[in-house]
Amino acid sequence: MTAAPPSARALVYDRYGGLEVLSLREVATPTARADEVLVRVRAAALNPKDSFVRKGRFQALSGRSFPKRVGVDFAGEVVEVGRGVRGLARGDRVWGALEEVRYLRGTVACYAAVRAREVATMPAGLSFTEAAALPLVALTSLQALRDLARVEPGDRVCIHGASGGVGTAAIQLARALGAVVTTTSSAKNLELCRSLGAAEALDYAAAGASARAFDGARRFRVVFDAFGDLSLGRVRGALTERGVYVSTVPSRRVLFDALRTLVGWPRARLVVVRSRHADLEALRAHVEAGRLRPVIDRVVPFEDAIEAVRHLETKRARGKIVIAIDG
């Protein structure tokens, strides 16, 4: 495997706005330092999480400082080894997820500096673009479900907004953890959440189907909010009594309940993910058993990321948006 070259592409911005600031240029590619390693990306995946920092959403966590990259999921190989880094050597096959606040690194290029917890080896059997689009939303889901709300066999969960990149990865990984899994979605997306293993799939757009799922006439131990528009006074009625509500947007009302329900019953929690090696080892383990598949909207190549972006931000897409990263 040849070295990296001194610059190679990435898709950037130099302010905070719409898609009009975003560019695909030559930027200078990094350098793994100690406890690093340089990654050729051959994938990357969008999460809307890049288009709210990029939209300046979160400035007071991404602060001003640019120019900033997009992209945290990735897939590729290993060109370079940092001082310290060990289980790791070039032409490596990984996936991983940068655990990046101000955005000044990014996965949408060609080359990627990755901190050794953030990056393991691929699953077996996995393409490239079929392991980007796994590694932020199913750490998401692990760590909301096994974690925050300690699933247990048996427990009814419900996943609202389960046709998108964390909602499939969170039935599935619901369904790992034993639990019988209810899901919200629209009509389109019904059969697609009964394959991947929910028992009740609810159309939320039907005539009060929305309000019936939460009136209290279904009583789960998780409502695990993978869209980001529920609380916990709007499903309160649906919890068990040592039920929890998780949340994966920080508005101030979850911050404020999940604060107020430190202790006490029922919880409201707001899942804050981490990159962490373990972690992508266990997806790994569920992933090679058959437990956990990526479900993939579109497949777009490198000269197309800005129109990716564009779908996703229309919130229609049904699983995750990949960037095959040609060089």
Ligand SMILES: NC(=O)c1ccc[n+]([C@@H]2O[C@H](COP(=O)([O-])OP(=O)(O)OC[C@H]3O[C@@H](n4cnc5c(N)ncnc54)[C@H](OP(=O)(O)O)[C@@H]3O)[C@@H](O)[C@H]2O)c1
Contents of the next structure:
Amino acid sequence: MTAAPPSARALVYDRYGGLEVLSLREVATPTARADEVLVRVRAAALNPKDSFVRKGRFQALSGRSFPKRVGVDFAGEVVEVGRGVRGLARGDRVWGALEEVRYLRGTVACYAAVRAREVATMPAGLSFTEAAALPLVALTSLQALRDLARVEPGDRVCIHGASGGVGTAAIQLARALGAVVTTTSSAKNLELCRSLGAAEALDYAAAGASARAFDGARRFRVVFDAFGDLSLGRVRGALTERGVYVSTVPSRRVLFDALRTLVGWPRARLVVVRSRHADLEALRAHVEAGRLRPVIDRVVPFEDAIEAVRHLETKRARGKIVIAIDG
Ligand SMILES: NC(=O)c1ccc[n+]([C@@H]2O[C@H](COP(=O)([O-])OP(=O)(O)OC[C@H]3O[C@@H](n4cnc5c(N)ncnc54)[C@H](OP(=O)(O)O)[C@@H]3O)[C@@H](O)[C@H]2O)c1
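Having seen the form predicted on its own, could you give me the form predicted in complex with the named molecule?
Complete assembly follows, chain above in first position.
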């Protein structure tokens, strides 16, 4: 394995804005600090948050430092190991997700400096493009279903927005936790949801179908709002007495409901994904046992990364958009 060159390409932007602010250009190659490894990224995946940050929606957190980068999911090879990092060596095939607020690091790039807790050994049997499609969405789903909703075998779980990145991971992880899963998606994705383990797949756009899912005829222990446009009020009638509504989107309504129901039932919770080495290892075990697989909408070459971001922003991707990082 050769050492990293002093500069290499990355997808970057110098001000907040639309797709026009993005450019693929040479940047200085980062070096690994004591608690980091330097990864030669072979594949990266896109997430809606990359675009929310670029559009300036979280400026209070992301700040005014530029250039900013794109992407948190990665799969690749370790090229440099910080002196404080144990258990990883040059040449190891790794995966993970950056926990990035200011987006001064990004994985749509040839190299990324990654903290030890954000990285783990890749599951056996996955290619780099397959592995890059899982970390952020699977960590989010695992932490929502296992930690916030405490899903137990036999629980009935409804996943709304089930055909996107988070939803496709959530169906499989809910099944792995022993739940009986109902999904909502558009009609074209019903079969995908069933193929991932949904016992019942509903088309939210069919006349009255979305209302039917939450009209109380079915009772769910958990509603996981992967798309993030529902509320506790909307689904309350469909929750069991000790039911939990978990959302991915920090709207005022969700934050207010989560505070209001800190104690008592039914309750609302917001998942805020964390990058944890132990959770990446738990996900690796699910993949290697055949309980979790990536769902990939498309793999695009590095040169077409900006077009890939455009596709993400249509909100119509089935599963993940992955960028293959070549030269
Ligand atoms: N809080 C956290 O820690 C956290 C972590 C990860 C993600 N998120 C958030 O979770 C949300 C989903 O992320 P994602 O990666 O799953 O996004 P995504 O992959 O871009 O989602 C695309 C999916 O959204 C579905 N969709 C589009 N319009 C819909 C509607 N009106 N109702 C229901 N579904 C609709 C589409 O399915 P159909 O074509 O079948 O409708 C499509 O498959 C984003 O807002 C993201 O920022 C939050």
